[in-house]
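Heads up, the chain below is alone and in the form predicted alone; it's given as structure tokens.
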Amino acid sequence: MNLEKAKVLDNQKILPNYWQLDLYAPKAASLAQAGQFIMLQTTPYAEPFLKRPMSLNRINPEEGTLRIIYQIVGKGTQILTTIPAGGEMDIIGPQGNGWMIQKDYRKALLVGGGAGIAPLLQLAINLAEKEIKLDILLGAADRDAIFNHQEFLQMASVSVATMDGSRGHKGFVTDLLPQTPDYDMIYTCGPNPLMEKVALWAGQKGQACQVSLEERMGCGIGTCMGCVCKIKSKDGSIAYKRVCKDGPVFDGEEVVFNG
């Protein structure tokens, strides 16, 4: 387990409710893979006590840097916005299991919604480096919650959906799922209803799918059991697995999203 004191290189607002945090954390950057996360201490004080799990948006092992895009959702992330460049914060990680990429992949679909767009960028970079053709679907409430759009466009065909119609298709990003998909793998991250719909659609179309789950975490290292999710075994039985240790990436057919 890697414990590291990371240096803040930059911490700036990029959209009304989203911030971009760049960290110098050479050990973590050398170990990290797309789809993993770090546990980050937002304050040196006792409150809030728990570290926050943060997905990795960009990983640069050569420069020793990590990029995180985070949404302000509570006290911890609000405090995080006040940490200036030059500051330091304790991190644990990288943690968990990231996205799986097989050598024979030729074409992949990425579907992201809201904050779930963030962990898809490094995945897209890795896939593009392997000359895998990409289609990317991005969804959010409005145009002010779509980020990394230009970076994705450099690598893939990108379609956007917003609930208010301020950018791209008006409606759910799942409205853009193709009728006759032909992908080696479908990757998705976002709200559970989005991932559930993508996983169900993929199963109906005979497509392989990976989902990246998000749960509240106490420790982030598999000890507290606070982030368990239901997983279906091949025999139909239900098991509980830890998102932090066994995930956050799972086979879409295995996850029980409801119940």
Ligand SMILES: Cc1cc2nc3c(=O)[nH]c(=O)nc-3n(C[C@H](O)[C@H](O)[C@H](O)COP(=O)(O)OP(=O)(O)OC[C@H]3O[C@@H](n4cnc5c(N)ncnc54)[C@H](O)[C@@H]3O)c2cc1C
Contents of the next structure:
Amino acid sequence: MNLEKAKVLDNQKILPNYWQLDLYAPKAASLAQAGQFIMLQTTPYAEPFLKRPMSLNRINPEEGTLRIIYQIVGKGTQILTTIPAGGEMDIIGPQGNGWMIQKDYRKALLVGGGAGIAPLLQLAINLAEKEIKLDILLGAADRDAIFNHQEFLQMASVSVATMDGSRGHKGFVTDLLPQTPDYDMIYTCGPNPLMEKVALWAGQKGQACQVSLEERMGCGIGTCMGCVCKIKSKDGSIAYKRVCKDGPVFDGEEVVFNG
Ligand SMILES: Cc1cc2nc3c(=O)[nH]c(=O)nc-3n(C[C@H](O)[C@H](O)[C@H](O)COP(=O)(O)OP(=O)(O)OC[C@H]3O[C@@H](n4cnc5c(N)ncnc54)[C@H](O)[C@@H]3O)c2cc1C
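Pass me the form predicted together with the ligand as well; I've looked at the form predicted alone already.
Below is the whole assembly, all chains and molecules, this chain first.
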């Protein structure tokens, strides 16, 4: 387990409810894979005590940096906005298992919703470097919650859906799933109902799919069992797996979303 004191290079608001945090954390950056996450201490004081899990939006091992994009939802993320450049924070990570990419992939679909868009950018960069053709679907409540759009556009064909219709299709991002997909892999991250729909659709279409689960985490290192999810084996039996240690990325077919 890598414990590190990360230096805050920048921490700035990029959208009404989203902030971008750049960290200098050379050890974590040298180990990290797309799809992994870090546990991040939001304050040097006792409260909030628990570190918060955050995906790696960008990993730069040469410069020793990590980028996080975070949505303000509660106390920890609110406090996080007050940490200035030059500040320090304790991190643990990289944690968990990241996205799996196979050498022979030619075409992939990425589907992200809300804060779940964050771990898809480094994945898209890695796939594009391997010359894998990408289609990307991004969804959010409104245009102010779509981030990284320009970066994705440089690598892929991108379609957007917003619930209020302020950008792209009005409605669910899953409305944009194609009728006749021909992907080697579908990657998705976002709210559970989104991932459940994508995984179900992928299964019906005979497409392989990876989902990155988000569960409330206590320790983030595999000991507290606070983040278990139900995973179905090939023989139909159900096992509990830890999102922090065994995930967060799982085979979409194996996850029991409604159990
Ligand atoms: C693997 C993983 C990666 C994530 N990546 C990102 C990301 O890149 N960007 C982003 O904006 N958010 C991400 N999240 C969600 C983020 O961790 C929560 O929004 C954050 O912990 C909320 O903290 P809070 O103190 O502001 O909220 P509070 O609700 O006050 O938090 C209370 C407790 O619940 C936990 N918690 C609350 N919501 C969540 C949640 N949705 N998932 C997990 N734990 C939660 C907190 O860690 C804390 O222990 C990720 C979650 C997981 C599990």
